[in-house]
Amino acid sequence: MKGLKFILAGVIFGIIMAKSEAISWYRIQEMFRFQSFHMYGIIGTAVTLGVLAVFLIKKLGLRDTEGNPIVFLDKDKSWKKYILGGTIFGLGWALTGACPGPMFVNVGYGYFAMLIVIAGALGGTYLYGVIKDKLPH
Amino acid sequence: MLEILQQPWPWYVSGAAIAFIMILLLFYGKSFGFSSNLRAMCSMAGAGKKVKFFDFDWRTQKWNLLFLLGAIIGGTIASTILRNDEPLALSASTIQDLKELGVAFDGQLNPSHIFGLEFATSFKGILVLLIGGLLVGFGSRYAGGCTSGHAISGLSNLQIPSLVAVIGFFIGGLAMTYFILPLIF
């Protein structure tokens, strides 16, 4: 089955998120209060290795498993949507202690109250789709 | 081996493992970004009939939805086979701050004060969790990505817009932590 590798990648991702405690509301609070290096260490390590990997992939012109060149799309050149959207996201992140990935990992972990957060996130995504054209981007 | 994996993972192992997932997806021809699933789920539910933003073929995101399914399973594995009942090693100053806020530290991953049955089934609790989720969903789509798409994938590709988004994450996160949370709890 072609989709199996994505399920497996997701399983590993879920385990990492839970065992690193990145799905913890407490850890997110600790991060926003600058009281531990833990979350910064996780994101910092991931980004440092990520920068190196992306650089090497571009430099060596590596291809994916299907043989297609790996391409990186540049994000739209703008700043309003990033700063405004990012701020709204941050408000929700600090309140629920969960960004989209950890919401679902938490449900798997047994925190079923996160289903309410997911319902809200789907509602928020829908709302964005409805009023998108009226927002500054 | 299992015992080592059951321990909380140090930050450098976790960070490296997240980079591995991002790189793995690149070699699968995909781009790591979790919040796109929320849009795909809206589209799956038929939102495309009413709103243009959701009128796209969600099947192009099938791989991501399978990744999401895996993430749920991964959470279950972490709370069963890889379970560790040691209390979370949260910093003493955070425990103290949260105590003053009115959220008692219980050693779990998430406070029962917020995610326990009592609060999560109360009117206030449902409202807080729904609005929190709404902000995350709305904000991530508005910003064109969440922690995975911007903080990990975007910063790894040295994207200035992603840096702006991450600065936004912190403006919002700090405002919630210091100004709004004390009004809620």
Given for the second form:
Amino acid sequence: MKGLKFILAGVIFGIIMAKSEAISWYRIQEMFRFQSFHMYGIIGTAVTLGVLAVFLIKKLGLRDTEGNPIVFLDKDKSWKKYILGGTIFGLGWALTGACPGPMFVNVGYGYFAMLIVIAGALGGTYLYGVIKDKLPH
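Structure of the form predicted alone (previous: the form predicted in complex with the partner chain):
Below you will find a single chain and nothing else.
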């Protein structure tokens, strides 16, 4: 029963992604070609809600499901790794037309070719885990 709320949140997230057309390859291509504000509006809304959520978590001292305080750690100040990681992520997003959330929503919509993209994302994540100790951090 504890997992039910997460499944429900995932279903609601999928419905919102589908209804807002954030899973549309055409919408994503429009964004990368600077032809439409639609996706930038969705991303801006998500960033705004994220900032608000972090503010409220800190202000109200909220706790996680196990009763532990939620702590936000400061990020490393070096920027090169973020530029490299963001570039790789952006290239994958532009080439496949989907970032991680919409990949699964597209599979739920019946676009089973996205399973190849999911396999590639999981493979890349696994590869990073294998070689992360050899990378400059």
